[in-house]
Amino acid sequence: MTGSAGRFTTIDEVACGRDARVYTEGWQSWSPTTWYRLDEPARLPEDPVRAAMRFRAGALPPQTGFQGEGLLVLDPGDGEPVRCYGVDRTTAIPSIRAEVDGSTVRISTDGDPAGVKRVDAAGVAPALGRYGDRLARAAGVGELRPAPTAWCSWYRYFEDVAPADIEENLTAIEDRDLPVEVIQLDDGWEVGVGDWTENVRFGSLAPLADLIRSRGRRAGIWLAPFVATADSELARTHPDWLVGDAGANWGAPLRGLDLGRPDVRDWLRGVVARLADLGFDYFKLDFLYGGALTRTPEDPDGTRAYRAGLATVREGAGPEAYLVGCGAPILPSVGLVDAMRVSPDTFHPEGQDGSTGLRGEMGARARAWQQGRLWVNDADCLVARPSFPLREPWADVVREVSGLRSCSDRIAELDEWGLTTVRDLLGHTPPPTPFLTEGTHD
């Protein structure tokens, strides 16, 4: 039966039992993904800046119901097959819901439901793994490389880290012989997000890149490519090249790249040639978001742009160079992403003390099936210093659900049982292939 409300158009309807159960694949790595009991409310945006940070632009989902970015599963809860509703590409990427009505969940979309292809298995697992392989081979995913495992300053020095940070890091993973392969530099080095030149606080990368790679070390950096903060220099010489509303960070709002535009993609080729230049060839690429905001005829939901804007930081990086996604939508960065954030931050400033909980372990948990089909999945970064509360269930998430492994601490300040977590964490990598998902339904 196939009918509609509004701009979405019914493509199912089916009777569950009382254990049923939904998934709704959120639209970037840190937008609500997870699975809901029917009578559970789902994950709402708190206001505006969260819903621009947090959700697909222009969809965002019903008061009511549950709504998926591409990707959303039923499970009936009565002993009936799996239901998996996906696309298997990656541009125009339709919304589809589910609603509920007593018994019955209506399923529909806003896109073309011929479109929306249905697969059904004998469990969870099955159809979310063989959906993946779908998408993966519709995509082009080749052969997925091993992760890199990774030191990164964030979680230790965020914004006021200094070259001397990095070095003495260094220098003590190489007095303890912890297995790691990157140093990451992450945000704190640029004039601004959008200005992607050196601050004159933090100095030169050069030096620096050239050290970490005479130590044996690959030398990796942080970018926000795709935004930039409506004072930065970039946004003051050109005002046309920034679009759409990306939330607020550093103090200011934030815009998007326009990556539709020629020369756009032209600067932040150049942007990240340099840095690839200098020794750099480990990315981390946050607030990816901000490049899916420009919108047209051709291009409705900014997704051909997007993955326009991925590739010319790919051209960039140069083809061995090491490409982690994060805040990036997940379904327009298959097959132009090494590793993708599944989650969002688990740790920041004002929940050191553990008070926000594990807030990347929902999404972690929950996209697990995407690990070695898509990428490599990145649960986040291990902190493993004793003064967070939360250290011990958050190794057991990283070691259950992440393929990427990192940590994020000063080596100095771990205790006994934080260099034994990190020297076997990140000791034991998980093959880029896929995880057992029997546990992506709790």
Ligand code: 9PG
The other form holds:
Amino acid sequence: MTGSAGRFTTIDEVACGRDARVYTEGWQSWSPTTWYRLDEPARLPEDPVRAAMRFRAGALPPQTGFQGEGLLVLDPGDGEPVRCYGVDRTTAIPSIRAEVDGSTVRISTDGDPAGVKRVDAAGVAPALGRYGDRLARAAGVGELRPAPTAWCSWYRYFEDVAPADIEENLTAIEDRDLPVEVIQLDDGWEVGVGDWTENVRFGSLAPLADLIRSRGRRAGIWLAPFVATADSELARTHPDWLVGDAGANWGAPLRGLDLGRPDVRDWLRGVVARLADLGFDYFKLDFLYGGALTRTPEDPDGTRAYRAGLATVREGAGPEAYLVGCGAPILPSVGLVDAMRVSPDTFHPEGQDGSTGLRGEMGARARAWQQGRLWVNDADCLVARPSFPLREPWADVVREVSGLRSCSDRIAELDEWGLTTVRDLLGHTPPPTPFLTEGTHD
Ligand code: 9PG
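Alright, leaving the form predicted alone aside, put up the form predicted together with this ligand.
Once more the chain from above appears, this time first in line as the rest of the complex follows.
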């Protein structure tokens, strides 16, 4: 479950104090990303499915020590500058490790040592800010667009969503004059993952998109364009389009798409363009890590194919569409998405009772520095109904570190606090610029 095949070359050795901390950038949106004390164990995959869905294929972290994907930060904890070790490119992303030996930390990489740049600054926020600015410049990130506010079906309806639910909430949003710009249909409309046509419950998305737009809101849609379940029609008809092991969900093994193939990209462009033609102009692009499983000598970590795939999605969606990455490789997405999920889900269906905690808090806080530099940070939906016991602390996290503001309740189930909080958080979206207080590791 751990260990990488590649060789690691030492690039630095640093004497550290007792308050030293290490930050490890996770591979994708859902990967653990946080600051650790040197004596803390790093988070490791519990099983092969989680390894595929939370970590990086072929580059699992070591049993001891720390590993970041393309970026690792060391605060020596003795008043000396914070050191960011990171790449200023978006393909061929090396792993970067920190090994602790007494009070010395050894930094190493499995990539070209010259490609790992060091950015030093006095303090965590200035160091990560400087690194983020540099990466954004190298990746050609243009002016960032303000994120529209959204209502999302997932955290209330999950896969059982039906057109009537969308219409009910659209009307409820109007009646209460809530500051929601996009009505975003999540998972549940499609025949299957890989088979991006409407299931029997939806029939056609055309009337639904028309309804949303005729009532003055934007239409948003979820899709997982870079994966397919092994039992999909796509897998049956085009087995040669699929690569790797992308974990499992929807009751089946998941495979990635080989986005290095022009025929796959042509198909992908068509899938997205059809939805754009129906009137959708906000796309929640999920499980994107499946697009970086291609391995060739020219593209050894699949990141070139991945970026070609994301560029194809943009072609299909059109230049004005708002693209939100989710389950997406972090560094390889820079410059190609408008917003990025920087944390795991608010909850999975079994966690609506609060029993699984604030799953999104750790990553959303640690990655706050990415806001306004790489993209707009999406910490995931606010859930404001009274039945979610963690709604108050979760709203605080969203208020503090989410640049994209969305909510996901049946509006009719909101009490006074819920309505006030939706109004407040969605009515005060931060600008697409860095957060003023990006915090420290403590
Ligand atoms: C729709 C959902 C929502 C959600 C996304 C994503 O590891 N897993 O099995 C796993 C399942 C679902 C999931 C993340 C991981 O959630 O983050 O907002 O859109 O898909 O299916």
